[in-house]
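What follows is one chain in structure tokens, specifically the form predicted alone.
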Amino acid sequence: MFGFHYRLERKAIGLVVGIILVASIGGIVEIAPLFTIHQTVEDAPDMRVYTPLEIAGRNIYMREGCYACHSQMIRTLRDEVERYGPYSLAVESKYDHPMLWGSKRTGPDLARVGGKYSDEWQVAHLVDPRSVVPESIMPAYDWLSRNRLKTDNLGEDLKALRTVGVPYSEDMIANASSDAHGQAAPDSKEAESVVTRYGKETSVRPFDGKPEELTEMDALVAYLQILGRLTDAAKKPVATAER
């Protein structure tokens, strides 16, 4: 074996051909599954898109680098499933651009944090992490409660996501700004329209506890509260989820 390798090293063309052959094998292994992606990704008829407010929250989540310390992918290991819940399915990230699976956990995985804690807990945790988790090393994000959320460009965000396959309608794009305000103000005239466009399962409430003003805290909490809840595919029997 080593003798063949030594002889191959003396022939430039042969070595180049060998390198190309070996690299091609790795490339095929990575690329081939993409040709059957529609057969390997689970079906989720109940899958819904992120609302404009949740998209705004996701943007803030990325802006503040939350993904660097929190992953959003539960592996099929027993200890992870017991701690975090059902392991993550590919379809649950269907509308995530970019993916935020992560590879480091300074803090816990957030794939199924939606609904695990109340809005009040989430706000308190972001304002002063150690007030609810004494051992936390997370920095405080209290200014999010003071920063008014900019919604003027949300329509452009939805339009950009539509170009990569997220099924936002023209109506959703045109009303993105008003829908963001309506989702955080249940008594407003825009609130009913949000439910009409995004479904009856859409959460409409003042996420930061202050319905009179739309803040970045509203958006981030709205995003955290929807994680793991865009579809119920992971809660179904394996045979059904993997059709």
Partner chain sequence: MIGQLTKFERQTAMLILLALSGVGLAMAIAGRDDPFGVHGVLVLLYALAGIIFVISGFFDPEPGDDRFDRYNDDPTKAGIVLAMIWAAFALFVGDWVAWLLVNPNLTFDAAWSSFGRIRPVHTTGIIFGFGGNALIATSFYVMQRTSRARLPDQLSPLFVIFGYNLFCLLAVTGYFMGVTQSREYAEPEWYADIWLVVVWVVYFLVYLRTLARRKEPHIYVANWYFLAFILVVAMLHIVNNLAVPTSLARVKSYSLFSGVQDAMTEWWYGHNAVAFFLTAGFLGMMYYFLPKRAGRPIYSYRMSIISFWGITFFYMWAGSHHLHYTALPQWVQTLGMTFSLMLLIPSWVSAGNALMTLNGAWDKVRDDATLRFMMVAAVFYGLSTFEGSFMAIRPVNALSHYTDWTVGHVHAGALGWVAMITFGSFYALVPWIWKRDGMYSWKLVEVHFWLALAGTVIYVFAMWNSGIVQGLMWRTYNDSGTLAYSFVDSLVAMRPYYIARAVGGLSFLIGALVGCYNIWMTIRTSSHAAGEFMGDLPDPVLARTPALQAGE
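Residue numbers count along the first chain shown, from 1. The term rigid core refers to the most C-alpha atoms you can superpose between the two forms while keeping them within 1.5 Å. Being a predicted model, the structure only gives us computed values, none of them experimental. First, how it differs from the form predicted in complex with the partner chain.
With the core held fixed, residue 27 shows a CA shift of 2 Å or greater between the two forms.
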Given for the second form:
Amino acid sequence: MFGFHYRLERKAIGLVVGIILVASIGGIVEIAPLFTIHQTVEDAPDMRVYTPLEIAGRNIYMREGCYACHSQMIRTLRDEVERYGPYSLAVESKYDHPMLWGSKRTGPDLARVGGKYSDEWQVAHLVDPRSVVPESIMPAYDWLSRNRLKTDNLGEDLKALRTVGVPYSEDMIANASSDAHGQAAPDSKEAESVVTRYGKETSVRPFDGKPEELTEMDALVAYLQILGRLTDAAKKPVATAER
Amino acid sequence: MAVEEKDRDPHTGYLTTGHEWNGIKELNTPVPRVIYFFLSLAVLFGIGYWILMPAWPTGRSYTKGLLGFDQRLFVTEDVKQAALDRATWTDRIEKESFADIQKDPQLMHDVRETGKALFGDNCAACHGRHATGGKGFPNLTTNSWLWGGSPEQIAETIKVGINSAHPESHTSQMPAFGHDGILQRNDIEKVVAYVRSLSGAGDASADDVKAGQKIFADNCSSCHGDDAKGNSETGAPNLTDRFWIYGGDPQTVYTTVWGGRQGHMPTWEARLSSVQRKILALYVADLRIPDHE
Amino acid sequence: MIGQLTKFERQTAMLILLALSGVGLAMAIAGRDDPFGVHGVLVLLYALAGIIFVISGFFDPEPGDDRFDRYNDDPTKAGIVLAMIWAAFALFVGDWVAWLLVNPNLTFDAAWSSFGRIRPVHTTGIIFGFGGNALIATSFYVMQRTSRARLPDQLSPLFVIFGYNLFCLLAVTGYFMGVTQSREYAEPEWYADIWLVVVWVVYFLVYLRTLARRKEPHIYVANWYFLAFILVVAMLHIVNNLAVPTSLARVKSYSLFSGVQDAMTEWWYGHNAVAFFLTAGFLGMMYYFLPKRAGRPIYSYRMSIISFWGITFFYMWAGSHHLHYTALPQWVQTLGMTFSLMLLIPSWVSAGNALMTLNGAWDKVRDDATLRFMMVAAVFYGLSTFEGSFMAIRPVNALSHYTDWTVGHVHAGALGWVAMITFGSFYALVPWIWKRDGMYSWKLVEVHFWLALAGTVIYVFAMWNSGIVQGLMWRTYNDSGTLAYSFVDSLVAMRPYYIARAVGGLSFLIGALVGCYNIWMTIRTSSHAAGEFMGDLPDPVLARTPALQAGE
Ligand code: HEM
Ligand code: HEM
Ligand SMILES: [Ca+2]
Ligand SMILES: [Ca+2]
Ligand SMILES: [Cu+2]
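Now show me the form predicted in complex with the partner chain; what you just gave was the form predicted alone.
Following is the full complex, with the preceding chain placed first.
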């Protein structure tokens, strides 16, 4: 072995090829089968896609770096299930490009926070977390309710997402901007078609309490309120990849 | 090619490999046995673990391991077992009446112990860690209730929520008297003066209070009652105590009457089990501070 | 620097910079109402600064052929200075981030300074800005010495250094504006990712071309590690960053993979960024500077072989230990855990090899803070790899994951190993390369050492405590069989540890600032000993015609 190496280390190309070979194996064995083994991602016929407003909110979630403090992955451990609800399934982040499972819980897990609190609370908490939770160390995000949401390009976002595998229709792409407006303004004429396009489970509400203007707060709250609610698969009795 | 001169390191007694890179040499020290030993040990442990546990992909499936272990089945069992272990007291919570439970110190001990974290993780965000509320979120330690303060009524409120998505949700709304043009600005100022006087504020002129009383009787008493003590049928709060949901300063009360109010309390039916909700109702009822009218 | 370029190289540099400013201009125009435009302006300004710099020396006399008698250390000098600037910046931001968890109002009501935006500024600034510049700088230095060959040309190493810093700048300024892919340690958006690929390919070619010209028949261990660092980081970077941009005029892109496959790819990358950026690269650094400073031969050539290939092979399997108990299928977790345990052996073999090399030089360790930096680094390397393997065990990870324990582990590795080995190597290297007697003040090196050590110990102990307290509070059950603490209860319990950590971090930061000052003063004070032995053997014998190694 050392004799072989004694010769190998005299050739840069030998080392290069050796390193590439030795370093490739692990990744290939661990990643490739995740695409071929069917059980990896559970079947969930009721799985919905994010609306354009929710996608915009998700992008704000990433922009502000919420994932640095919040996980979205309830592990298969008793205390997590008892605190946060049913453990997370792979299918629940099937349309998450990228996933936001997170690696640190400076704040609580958010995988099932959708519907847990009211819109008013979410807004109050984001504007000034310590006004509702005095012990909180979460930053204040008050600019979100001042910033108007940019929606002109949402069609491009949906299109890119379709390229990577999210089943958005032509119709959804074409109307992305108007759907975003409609979802946060229940009495507007755009509101109706949001539900026709995205299903009656879709929440159409003035998320930030101001139906007359569409803010980044609308988008982020719409996203937070959908977390854990794209499918009910996790609520079924033992959801396991097997059996 | 350089001539390889192997020399002996005086300190360790080992030979060098004969190479030198800008003055750096290497000893050809043999690999200590213990390294091979530990390496084999680690690999053997790995192999053993692979045999027992799900481990290697096989294209369309993977090896399941002799133990048949699956983390999802395991946690499901674990949670179930824990529930069984708790059944000694949770069964009684489920079956017995609120009054009976409240009389049983041991059960109430369990309620307080469990209720604290349960309230902390689910309710404290709005009502505060000590249930004393905050702007927009009612104090739960008082004796004045929107929807009734018996443990049964509290349990119902927790289950269906207020103005929530639940089909049987409590629903309530305070009209927007100013915004919707029902009352004029100076009428609102007067009724605000009256309402504030009910809980002892003495900073308004007697005339205003008097005029406000009339306006109140015409517009407000249908919900808040003639005595303004609230009504747990409509969810209208008692306006005569010193507790406010939104605040009792003139500006805030004005805003309330001008713009109306509609608080939202989520439903907990899908999120918490009936036992958990019952525990919370008992816990909340137990928090009531006696001198809080 | 420009004086060392030939006329042709100066012209090429101008062309490259003009092309770059063209790209910047195009970006600025196309992305007018998007952060993309701001980055276009940044690229343009960066290129213009380069152009001014080149013009300032454009008409200097061309260098003589005597430059081939010396190693080319200009890129290394630039790299050292840049690394220290990034260190000061990123450690400052790190400590700021730490104080934010003590007092969240330290954002001063601005969006750019909130926790979620500046945390990646810290991680990228320190890993890529400080670590990356240090690795590129030392690798150029080490490669030339251990090959007895000069860098293949004057221009491409400069392209690597300055191109790489443009990448870091795009990354960090992007986070302030909220531009991020939110992939940990790979946050920069698609255009920065592509630019890094370009820079990295040139880096790799510089490396290969130098090795091909070497006059030592054998390639030294340090270079194995540097090679692995360059190659594997390229592999990881390309696969992990596969994404579809929404438009060529916007920053936003969506990753190719989603959900569970995305998680595995991200942590295959994330873990091996640790392995090949923060470990392999710095092992390369250690393998040169530690024996050199100690004046001792490497303890065992054979142990080097075992640890090198062990690390290269095992590490690549271990990424899934970041996803224990998650929706990632359990079989992948099993592989991640078992290979993490095996990984401990080669890791400790490296650490042991380093420490055994010091046998016979312990008196120097006692007296010489520079060598002591390297010794402590090897100890922390051993410690954090042990801790890592331990945390990779599923039931341990059940406790440690999501908590500050991970952060403690990270900084045992990052402060104790990565930063310490770098500071040690720099204190050795700076006098050699700038041809000074020694550092401006050895006392300040000593001060830096103790500030750094104290800071590290305080930081790590605080986080071990908070992490374990946090993990335990989350899973503590009371006698009734229900959860004993709410999340906010655990939050309140963290406060004293967060304060301690921020204080420890401050100590580490001050140490680094002392280091910056010392290095700066060393560079500024005039040469005393030019021409004497400066880290190189008396006569590097650089032949003017490169001798290709047989078989290359
Ligand atoms: C002045 C010294 C330092 C301070 C005060 C500091 C502080 C911090 C803080 C507060 C965090 C965020 C932890 C959290 O989210 O709870 C962090 C994360 C991190 N820091 Fe540092 N840091 C310092 C030095 C370093 C150095 C020298 C490195 C690397 C060479 C480094 C690498 C990292 C990494 C990789 C993370 C991310 C950890 C994770 O995601 O788990 N830090 N640091
Ligand atoms: C044998 C070697 C090592 C092993 C097996 C190992 C293992 C681990 C494990 C199990 C985690 C926790 C994952 C989680 O629960 O989220 C972790 C996190 C981490 N380790 Fe190590 N570690 C090793 C060496 C190192 C070294 C030398 C460094 C150098 C700085 C390092 C840097 C990190 C970082 C930055 C993270 C945080 C990742 C994140 O969550 O953002 N590790 N490591
Ligand atoms: Ca709105
Ligand atoms: Ca990236
Ligand atoms: Cu790892």
